[in-house]
Amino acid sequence: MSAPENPRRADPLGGDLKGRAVIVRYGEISLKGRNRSQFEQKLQTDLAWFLRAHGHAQAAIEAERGRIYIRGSEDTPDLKMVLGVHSYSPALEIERDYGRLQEAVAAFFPAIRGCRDFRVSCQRIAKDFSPDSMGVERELGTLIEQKTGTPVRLKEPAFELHVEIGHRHIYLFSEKRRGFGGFPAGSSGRLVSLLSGGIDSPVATFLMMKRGVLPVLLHFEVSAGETAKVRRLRDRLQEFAAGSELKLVVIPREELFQGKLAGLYNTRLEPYVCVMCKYLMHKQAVALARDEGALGVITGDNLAQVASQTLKNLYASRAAAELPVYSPLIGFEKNEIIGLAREIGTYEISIAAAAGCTPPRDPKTGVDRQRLLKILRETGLS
């Protein structure tokens, strides 16, 4: 998986402004309803906002029919960083006339001329247009092969024109930019997220936060080294938030045992720190919950990693967990939360040495719910 593009990637139309636009594609959101125009126009407002915190001019962002249009932009920005888009494509805009469809594919021929073989495919939103869409492939296939000389290959060309045909514009363009898809930043509401400076929590804080979730971050502090990683990573979490503030809440973790952590090690209850320490994790965040309006937890549990992620550990250390628990990474393999964590930036920040917590020796891999919670009543935790 690739890091985040460059923003400033060089554009395949050129300089020229006139005519040119972003085609914004967005996936889920076209499958709501009666609040369908919400979404857009809350992807809209984040688009907007993401230009001008990022400085690219344009002149206009309007939605029509499944696509946002962004015209104007002086070059094309990295529209990945907005949550909600699922690919876009720097494209020529042109009325909707075939006749001037036919002069407009000229602007490619310098691209198409270097290339080993090219093909042209169409898609008509607007079906009234005519000729028809393999019409439209065809023609334009010819005449691009007669003018370039470059031949036409159906299956896996070097290069593919796109024609897009509109309600009001037709559009061409040669390549379409993947972004995370999802929903736009904070339109499914708020979640408190328990984050350490580790690989897995950021992943999950932002694969909740590409289903909508605005979280608010709740860091239990080990170390100075530790806590300045997490603000790092509240950083790069914010470049997807799309100008909404994230929360940052720090409380020393000595706080969180009420001071009584370090009397635990070196007696027989050592080997249950690590599922005490989430079961008060849990109680905490459901508090800070309740405090921010938030309706549950995220937690970047992946089953079976260590041992406080067994099933009994989860099951037994989420006790307080008054309020649902998200772990959307509880099915994945390390190497897919890596690839994840790099591609969305987090991974460099992670993996920096900084001083942790020490783990217990011989942790309890199957802890008794009950057990624990008569533990915690015992240490005057619960």
Ligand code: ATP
Contents of the next structure:
Amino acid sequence: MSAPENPRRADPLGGDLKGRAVIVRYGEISLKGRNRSQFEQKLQTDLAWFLRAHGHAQAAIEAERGRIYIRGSEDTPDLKMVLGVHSYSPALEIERDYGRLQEAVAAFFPAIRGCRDFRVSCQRIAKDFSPDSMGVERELGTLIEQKTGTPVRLKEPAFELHVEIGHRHIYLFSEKRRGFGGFPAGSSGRLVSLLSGGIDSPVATFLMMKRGVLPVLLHFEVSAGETAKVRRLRDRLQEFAAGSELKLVVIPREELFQGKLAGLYNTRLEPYVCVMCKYLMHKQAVALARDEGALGVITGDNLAQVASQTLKNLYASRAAAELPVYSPLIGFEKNEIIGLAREIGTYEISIAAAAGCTPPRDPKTGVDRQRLLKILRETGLS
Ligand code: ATP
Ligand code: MG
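Requested next: the structure of the form predicted together with ligand ATP (the form predicted alone having been shown above).
Next comes the full complex, and the chain you just saw is listed first.
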């Protein structure tokens, strides 16, 4: 993950605890119709867990018409780790009084003085406030210009002071920090995730977590070093799970092949080893999914990324997949995957060196499904 932002860096509110709040926006969840209150409740529970786990135990959470407000935290928590959070802003919270608003903007003078230009942007969530948004923008703009000497500029200003007029309070803020959006962890259900120590499958797992999936992780051990990486990847993904335990099941890869793997090399079957391996992984994943009450399987497959990831091979290797297979990266560019891996903090773990499996010479790129099934029958592996 990129270095955590210093919460005070761009925070013009300074260290003053009084009136400090964080506005949490959760975009998509508010569209969920009938399930809305369930999602809101889960997001609040997850936020509460996160605040407790990250040294903000004293903070209080309150929901109000499509927004969640956090009050009483000493500095701004890094809410990006809480799935379902669309964006959030450290804000100054004041009573709904225009006179008080005119005074409160002074808290932003030092920051505005240091800027080339600024503007005030007002949103009236509650329409029963006077002046209206345009009036607030115009009047506060003039006031701040007089007091700071910094000119107003409506287009692309260097500093934007947001004024949000709610039903119970007014909020002032200058910063919107981005969250990952999506849905609260585990709110959709469970899937088994085939997790390797590579770059792709942790990102695929995260993307499904972001849609509310609680994954059960399944790794086939190829070396102790690789498994150690997988444990670290689990720990990282765990941080997005809002306190739910991410189970990791590790099975030696030799078990998949019932001890027959070494015997396949240097035979006519060597080129099929990778596709056979994937087929057997899917078979185990389905068995685990049945035990865990999971309704499908996640993989980090990416079409045509390596020679073996052809449509034919994917089709053949999924012959054992009796449950839906979700591969959210299937159409991504490698650069996009790496960008996401960096953002969620799995990249550095994934690129660490560890012994992998022995790739077959000349792996087959277009394995026929029926041919694969025949080979598996012949070798007693189907
Ligand atoms: P990754 O970067 O996730 O390893 P990849 O691009 O290297 O993917 P493959 O090695 O062909 O592609 O693997 C495709 C998918 O199969 C992986 O994304 C993962 O879901 C699953 N997989 C591969 N190896 C393992 C393993 N040892 N244990 C569990 N799942 C695995
Ligand atoms: Mg791999």
